[in-house]
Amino acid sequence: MTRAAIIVCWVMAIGLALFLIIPLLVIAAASFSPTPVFDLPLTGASTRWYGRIGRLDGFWPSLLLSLQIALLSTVISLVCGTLAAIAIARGKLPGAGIFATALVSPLMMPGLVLGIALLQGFRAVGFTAPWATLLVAHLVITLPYVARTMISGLARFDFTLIEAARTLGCSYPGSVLRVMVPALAPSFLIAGIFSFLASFDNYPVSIFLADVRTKTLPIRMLQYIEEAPDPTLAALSTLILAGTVILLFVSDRVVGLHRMAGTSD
């Protein structure tokens, strides 16, 4: 490459970089301004705004039900997706690569789209109780994530290895948990954090199956933008995100030092 390419590059890269994490800079900045409006740069520092998160109208009801809808459907697809892994990575299947398609591909498909398809769907059955019908849609957000980590996981895993295990004088369950399970940790906690957050994050699938009783943290914080945006809401979006880079960090920490260290008790 020439020098001046090589001058671009690093000018985007280093432009890039900021441009992606102002953002995030910004609302941490702002959750502490001291005043009503977000005066940047900070005249001093307020953690007021914290305090009133809990009183913003309808907060804890929409947290606890997207805390419960997220996890919720991570587990469930967790335990669907590996198992769908498993068996499209094993090659017994009939037609799995068409499959493995079909899993993932509501990631491509808009999320609008879908929340009105299954509006439409569930109204056709008679299926309207709010909870069940988030929880049941949450499914189709969260699977997809699940299955494409855990296919390109399985893909890279040596079934050998378990062969090698019950050489070795381990019985069959044995050598899944002591070798698959532990050479799976990695996919399946990035997995269950990708899907986690697409669930907890989604708007244009529950906005759909929401009531007026039942609606999810992302409906909520749109609500308050859109009717009176004040540095609690920037409050309470550092607190989401500091809790998202707290939980990368520690799961980080644990797949990779389990990794490094080298054992599997």
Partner chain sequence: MTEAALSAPVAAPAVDRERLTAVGFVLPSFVIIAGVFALPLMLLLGVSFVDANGLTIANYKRLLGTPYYLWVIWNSLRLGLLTTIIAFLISYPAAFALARARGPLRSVLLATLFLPLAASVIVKAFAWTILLRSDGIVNETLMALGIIEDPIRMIFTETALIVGAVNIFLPFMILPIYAIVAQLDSRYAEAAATLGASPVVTFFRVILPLTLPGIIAGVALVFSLSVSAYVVPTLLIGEKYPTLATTIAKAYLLAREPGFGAAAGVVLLAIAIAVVALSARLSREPK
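Alt. form predicted on its own, vs. the form predicted together with its partner chain above:
Here we give the lone chain, stripped of any partners or molecules.
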């Protein structure tokens, strides 16, 4: 590759990074607005909007609901998605490719279409409990992330290591826990992060399954911005963004982003 081509690639990469980062920086800057409007450029700075987050109508129940649904759906998806990935990668299932495609198919569908389909399906079978329907719907959302990530991770895993552990006296479940789980730790971590964030931040599917008493945090935020648009939501969005950055930083310190990306030797 010539020097000019490398420079062009760098310029395009920097431009793309700025295109993605600048809107986030604008939201973060607006959260310090001294006025009750999204005022940029700032004529001063105030942190009062951060103090109002906890006083938002219905904020704490919605936050607790989103955390419950995201954590439960992530844990269940990690277990079921990993077992399905092992069956696809290791087992000799007829139509394994079709099964793998079906597992990740929700990623290919628009969220609104998926939400309407789930709503009609739940109504058809009489399954209308809001909390339970949200959990099942979020399992449909998070399972593809786990399955796709674990299938990729298992493609590079040497299953003879499990057989070697068994010859040394380890049971099959024990060899899986002692050999496979540590080797696939980066895949588990990245699958868990993507699943949790996809569930916690989901709006298009959740809006069809929530009711007046059961609203996730994204739904509550969209409702609030329609009723009283002020920088409080910018402050809340900034905190969520900061939490995501901290989560990635901790993951980098524990596992390493290069291993999570699959670029380690």
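Positions refer to the first chain, counted from 1. Heads up, when I say rigid core I mean the largest set of C-alphas that superpose within 1.5 Å between the two forms. All values derive from a computational prediction rather than experimental measurement.
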| query | finding |
| --- | --- |
| After fitting the core, Ile22 CA displacement of 2 Å or more between the two forms | no |
| Core-aligned CA displacement of Val245 at least 2 Å between the two forms | no |
| Leu135 C-alpha relocation of at least 2 Å between the two forms, rigid core basis | no |
